[in-house]
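Given as structure tokens, the chain that follows is alone and in the form predicted on its own.
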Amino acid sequence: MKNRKLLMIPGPSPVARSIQDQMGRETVAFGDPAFVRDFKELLADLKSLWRTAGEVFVVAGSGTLAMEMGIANTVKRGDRVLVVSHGFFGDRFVELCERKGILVDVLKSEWGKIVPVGEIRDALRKQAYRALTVTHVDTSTGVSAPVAEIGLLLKNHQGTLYIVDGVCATAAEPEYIDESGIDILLTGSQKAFGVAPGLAIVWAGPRAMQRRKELGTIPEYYADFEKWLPIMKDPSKYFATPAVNLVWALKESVRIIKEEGLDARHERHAKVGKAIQSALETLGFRILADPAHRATTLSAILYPEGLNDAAFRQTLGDEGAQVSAGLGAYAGKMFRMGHMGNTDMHDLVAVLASIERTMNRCGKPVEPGAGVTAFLKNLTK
């Protein structure tokens, strides 16, 4: 019998039977009381525990569109932004910006490695900004930028608008909006919220509206927050087509966070992050991320010697569990693996009995539940 193939990459990640529920709900019209209602709901529930006294956008996209709408509604053609990149996804910021003819100096670390605070309290003393960005966590790495401590360094540059993309973090990491200085949150629904890929959502906080309109006309259409911004305060208005569907989804997504405590969610997930990085090393493997600033949604993880990168991904998923494959110089040396969202202890002690059992066949031998064990210790601590 051929085993359930367990979703464990970076994102998306599982969805939950109630949130398929709702997916799978008879579409109505996006002016449909009911759904008018629901929608504005979920947008209420999004600025409240987010804690903004700004606005949300919930957007048909991807977080490359959330990203996108970020930079295009805070900044102009000769602007200059500064990037702090830990991996692939803060560079994509960089191509994104040059394209919009935005001067951009960037701020890069090594792969695992975070930014030093005092590179970037140094880089803001020599140059003004209208922009600051930073990934919070990049899926490339494993790394999670200290996103309250860059905010409370801009309080001293209020020129400059501080955009975190949350892509891998929101609902799983503290990203309290006004109260740690953060002007732009964007993701996606597909990673911690456990929701289908699909909707693009955007926190403005009061500076990035008012940067907003001191922009006049820009040149994105579909992007713009003016454009949307109606339709956030009233559902049954149009611009573009809701995702029906999906709105519901992420609004079941929200009551669960809602039930568990955002700040819950967050312990939760710290926990389950070290539980899992402390199993995998006692496998041998090594996590890319330095100790001091692991992601709690994803780990980044280093064959140890003699494993075989796609022997081993594709006998891990005859095994029942999928993961993604490093990127960039550490593409074949690592494999990179998501613990996130609505991820239940089924699903963790499951994969983890999945790697043991690829570790035999590929001939890297560990003792059966060796890594279940550590996982499970952990947790208690």
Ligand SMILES: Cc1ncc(COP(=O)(O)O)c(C=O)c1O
Given for the second form:
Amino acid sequence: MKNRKLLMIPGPSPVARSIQDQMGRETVAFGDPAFVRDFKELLADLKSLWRTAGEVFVVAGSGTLAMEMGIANTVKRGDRVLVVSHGFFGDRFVELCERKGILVDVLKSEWGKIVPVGEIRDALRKQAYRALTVTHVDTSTGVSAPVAEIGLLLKNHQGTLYIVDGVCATAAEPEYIDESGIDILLTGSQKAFGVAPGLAIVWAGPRAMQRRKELGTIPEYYADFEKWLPIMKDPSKYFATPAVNLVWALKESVRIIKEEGLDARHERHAKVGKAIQSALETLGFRILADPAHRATTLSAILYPEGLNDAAFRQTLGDEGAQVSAGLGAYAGKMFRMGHMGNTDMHDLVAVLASIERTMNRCGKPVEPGAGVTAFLKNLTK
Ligand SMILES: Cc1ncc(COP(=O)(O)O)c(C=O)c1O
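Beyond the form predicted on its own, can we have the form predicted in complex with the named molecule?
Starting with the chain above, the whole complex follows.
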């Protein structure tokens, strides 16, 4: 019997029952005192958990809006930005900046590898940049960038703001804002927070808020920090309608995070990510990312000889699990699987078992239980 398809794509990730319940609540006025109190508490928690003396903005939108907010509020037409790109989503910053008349230099890695920190250091020495962007986990490659190390480097370049895209990392991989020298951290609700899609979340440290002031009036309206700041300070005020039920859902997600502990959540992701990746290797797959820079939130998984991508993903779907296709040059050569947020342990075991059944059906037989056993053994290491 099949009642449920496991949602194992790299976002949206599975939404826990208690978070779904918040989305199913009767919607109230955004000025309702109980909602205003909830929203305020959520914002305070987001600032204290991610450790910034700056601000946080929670608005209706997706991760791309959060990227746009990060750029629009810190750099202007004619400024120069350094983009460190480890894949498809790193490259998105290039297009976004160029549309705004921002001058862009790009350091790109081969997919699966990182741009060496020494190269970033050299680029910063040669040229002054108003900002540097990096994608913490690039969802196209499963590569995790050395965010803390880049932050250290930027301590010697005070005029360069540090913008981190945490869409596929925040709430799973460490990103303590002020102590890591991060000025903007941005994400969406649908990945490691385990909420449905629909919220853009942007933290802006003190230097980023100062930069916003210096920019004066900016062309963007909905994306402008200055439009939202009064609301984030007092959510009973109005600028544009907040996504009431999603705010509640995010609040429940943060409650879960507090209960688990953010550090413990990071450790869980690291452990699960490693165990999943070695289980897949046991089954004959290869992981695209270099072992030293593998994301804990998703895996980009290269097929062994003899497995056809379309047949594999179709059959895996029949077996009850949905994964994503490879992007760019890796389309047809790999699939991508999420293992982030509030994904249950029994779902992780189940997805590995469905991958084994799929391999057996697709003419690449494996010992039933081989992947599951490797996963469970690795978890206890
Ligand atoms: C790393 C990264 N950045 C940005 C985005 C864009 O987010 P959204 O699709 O929510 O607009 C994504 C989406 O998957 C992502 O993975």
